[in-house]
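Presented below, as structure tokens, is a lone chain in the form predicted alone.
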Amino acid sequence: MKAEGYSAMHEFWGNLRSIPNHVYRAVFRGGPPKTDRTRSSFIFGNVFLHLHSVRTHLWSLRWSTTMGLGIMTTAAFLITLVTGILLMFYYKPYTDVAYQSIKDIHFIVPTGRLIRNIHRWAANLMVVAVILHMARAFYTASYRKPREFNWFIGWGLLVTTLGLSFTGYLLPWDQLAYWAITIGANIAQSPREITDAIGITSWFDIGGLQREILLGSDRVGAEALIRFYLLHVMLLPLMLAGLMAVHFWRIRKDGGLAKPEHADERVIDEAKEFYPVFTDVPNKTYHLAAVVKGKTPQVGSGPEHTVPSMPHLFYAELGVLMLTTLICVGLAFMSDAPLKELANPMVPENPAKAPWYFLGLQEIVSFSAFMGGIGIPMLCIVGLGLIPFLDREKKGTGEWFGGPGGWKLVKWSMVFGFGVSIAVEAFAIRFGWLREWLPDIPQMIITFVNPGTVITLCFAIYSIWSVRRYNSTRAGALALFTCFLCGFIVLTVIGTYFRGPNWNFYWSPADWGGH
């Protein structure tokens, strides 16, 4: 029954102003994260959060430890992600309107040029990100068990992170685009330079196979611009999300970030600020059926020198998302995503260039296709998935450059990576190589003896060096990781500044003279 003086319409109005506080507390349910628990419950409620760890180690909190990369690279995959779908709305992926829309968007619609300027340089800085991260992981050697199988996913992060960035350059349908595309296309196809010294490509034309693959033709052309398209907004993104979730989710089921063996007693002052929960050491695991010994990682790692992740690392990681995003709208403000003529398959861009996270390989690809745009990247993808299964050592886990050799032999295999590939780009391109000295020398000899297989030998050489030179294979893959990235660097900063036209070498553009 109904108390007397009862009013539906006094219950209505009284109801619909506190709207507001009743919806706050469906959303928030557990009330503010004030106290350890209703911290906890906040990451766990949070169907995004909840792949993080309840506390977070100190020793993770650190600036130094990670520098933000990862969560730089999440940011920065977000900001894509916005800005990508934001311009799907006036973008049309076919061919005779796609360059038109791109004008449109850049020219006409109010903040286009600004949000396309945010994509561009989002994207770009996504890609240096995900490299540093992984130079981060490696050099820290936070590949080791039992994080082997995430050191595979960052793999997989790594090559969609270049794919969505090598699909998305073809969508704007203009020259720069059109003919970065074609390159790529002719690096797919490039074994047919081995199945054309051999005499098989006749009837197995694997490189051939490779470039229809990406182009869905014969010739980049529409149907190469809607597969591109396809796989920029739908199935790279889905892709990428999906290897995040496990990549985030791998972190907090093996034991958070790899840290030193005694990263408790560097951090004892930072604790100091913190109550510990209880201050026995646990070394067994607590199940409903029964207590048993257990080696997972949150054995034997008590909660006193961690702190809650609400509010600490979540504050940090907001921290890096406004950094990455004051970086990107900076840049946009800077400087402008390229555009240039209308795509022409009658007038090739000269010099054409690929995007310049493949311009190192295009410099290496000039002197063997097959070499430079499949075999050492072969190398290099299937070295990189190896590492946690050669190098099983314990030393210096979790410390920047541990293990023998340590800082030192960086240092000086820095100095070996530079030299070697400075050396050997610099000789080949003042004396030329075989071709040019030896006109009817065979085909298979310049695939496999050119300037990008004489460095990677003579990285592999000095690899092998420091194996024996320190007696640990963490000193081997330091040495040969840090001259690939050296080497990296070397090529990429030779194709984009000191190639020009027909991909000879200058100084400077103002060299290029007529053409």
Contents of the next structure:
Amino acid sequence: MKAEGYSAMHEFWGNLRSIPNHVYRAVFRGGPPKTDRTRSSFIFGNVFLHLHSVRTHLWSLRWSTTMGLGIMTTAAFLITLVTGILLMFYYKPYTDVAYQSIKDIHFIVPTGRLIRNIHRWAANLMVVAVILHMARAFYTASYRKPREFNWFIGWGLLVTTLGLSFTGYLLPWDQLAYWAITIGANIAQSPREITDAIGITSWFDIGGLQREILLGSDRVGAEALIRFYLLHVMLLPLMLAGLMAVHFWRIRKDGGLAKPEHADERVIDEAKEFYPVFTDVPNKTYHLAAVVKGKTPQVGSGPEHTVPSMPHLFYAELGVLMLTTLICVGLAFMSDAPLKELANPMVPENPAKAPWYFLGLQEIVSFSAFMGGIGIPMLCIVGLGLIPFLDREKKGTGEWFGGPGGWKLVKWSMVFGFGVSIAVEAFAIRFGWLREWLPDIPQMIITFVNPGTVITLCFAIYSIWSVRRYNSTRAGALALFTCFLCGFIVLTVIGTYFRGPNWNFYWSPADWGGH
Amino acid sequence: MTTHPTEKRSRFDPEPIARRDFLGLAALGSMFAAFALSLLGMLKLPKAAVSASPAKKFNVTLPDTLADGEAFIPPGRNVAVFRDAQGVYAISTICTHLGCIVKTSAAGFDCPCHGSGFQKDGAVRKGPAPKPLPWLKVSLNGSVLTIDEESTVKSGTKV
Ligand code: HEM
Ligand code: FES
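Could I see the form predicted together with protoporphyrin IX containing FE next, after the form predicted alone?
Let us now look at the entire complex, which starts with that chain.
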């Protein structure tokens, strides 16, 4: 039924000629995102972009709402991903060659040193950013209904991020790596401190089992290296990517970022700059309003205070990505990632220090392996995860330091948190602890009464007092979280700057002497 | 199973045999069972039945010049061997706190990692170490000592 004079040959030539045009249109299906319609289809037509909603509330775009910290974490992760894959070209996870391959990357491979430095800096930045991002989600009370689940996912992201850093630390197989992981693996074994004290280790040795599964052997050796490598380049990044996808998707499904009650009125001035808000009526709407719980921008309030995510949100995100890249590359040019001597199982590095974000832990571990390495961290991790279920109030959601007590309570909690942790540490450094006074004291007493547990107890009592004082669970959460951050900072600073050889106290690393 | 084909059922009546339900549940159940079983199998994998580590038993000969109570460290071993009037004995130099290697000092042993200190017989002197340094089993065979890093003996056992 072809028309008269039809020539397939002719059509073929025509198709051939228009290939570039058609390929372009197949890839960029919606055309340039210039109208509301094409901007929308730009987003929902793309599997990655559609993790965002099509329109974004002006409140969410305010710098003070997020400070870009979540995106900065994402950006740092993407940078470690790219540089990490490049490092894998040369890195060999075997104990006899691992150290040499890092040396090669550092000194021989073209741009190897820069890539390694960027990887190291981006990893550090990611840890800082994820902690700050968590603090911002906490202080703006953004974890409340319906966002409890996303707080959970974020919690998983935090743990996975720390796991990634820890596993990466072993890979260079230098002195720093070897002894940090030896200590880390023995922390996993430290429940023996308890099982030994009650004399059940011979048949219930959970500590020994944990250590053996982590190391694949009874020492930090070839099995441990390959296990850490597998976790570092495969398992944990995949887990992180999966959790991140859920994390972003949940933001969208929970109706965008948390907003204070009168957010619409408060962005009125900004809204004026975006006139006209609609260039044309969207040709596609999701009829999700009925199935999505919570407020989407389309439910209950007009779309006037939302703007198209393309370009307003995307350009902001791109800006943060570029800033993060700039920071990492800049730092990478200024400062090299460390590499000590080859690992030597006979002579520990002195002092043997873990990565900086674990030095607070190492500080309390130096009082009791079990309490410092497992007991208190578990308490913190579980406590952090449960925050949204312990504080179910409504007041102050989406507001910085929102809720009863507010900034004033946070300020006093900082005074208390810094004060208590510095005072207890100073006391222990100056006067020693129980064993120095009573050499025969049972281990159980030291396990349960040591500077770490004393600080934790003070924080707990103060937080309960805050719940009563303000008659609010949110006040207790504000107090506890602030104290936790302060304690973390104090212990980390002491562990990093004031502990030298033999874990003795020094006013400055310059006094460390011959090491 | 007892319905007669002649019996007219209203479409609002529940199906007497929920055949789809049964098949669905069977599929679901077998999936979970398979999942649980394979998970159990996989969980067994990371714990090796035999761990690949170098032999824990080794032989040493103490130098004749070794003084009373002076430590001898066999090359490549985290063990300190001593000789005194009562005999020879070996003490592990792996710190019982978190596994760093202790150094011998005037007071006994000191750990560089978190400042644990031990007496000359391995008893805890200071710091976070929860247990004394273990004494290791030594067997004498002429002048050759065999030390077993895996079997500990009571503190004070000299041969
Ligand atoms: C790899 C780690 C993480 C990444 C990449 C990430 C990424 C993000 C991004 C991009 C956002 C959008 C808003 C913003 O930029 O702040 C966000 C929101 C959020 N994140 Fe995370 N996050 C991570 C870890 C965490 C952690 C550790 C927590 C808390 C335990 C958390 C809890 C939340 C919550 C509750 C929201 C919603 C905030 C709101 O509605 O205002 N996230 N996250
Ligand atoms: S490992 Fe010896 S004191 Fe910590």
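This is a predicted model, so every value here is computed, not measured. Whichever C-alpha set is largest while still superposing within 1.5 Å between the two forms counts as the rigid core. Positions refer to the first chain, counted from 1.
Colleague: Fitting the rigid core first, would the Cα of residue 496 be found 2 Å or more away between these two forms?
Modeller: Result for residue 496: no, shift under 2 Å.
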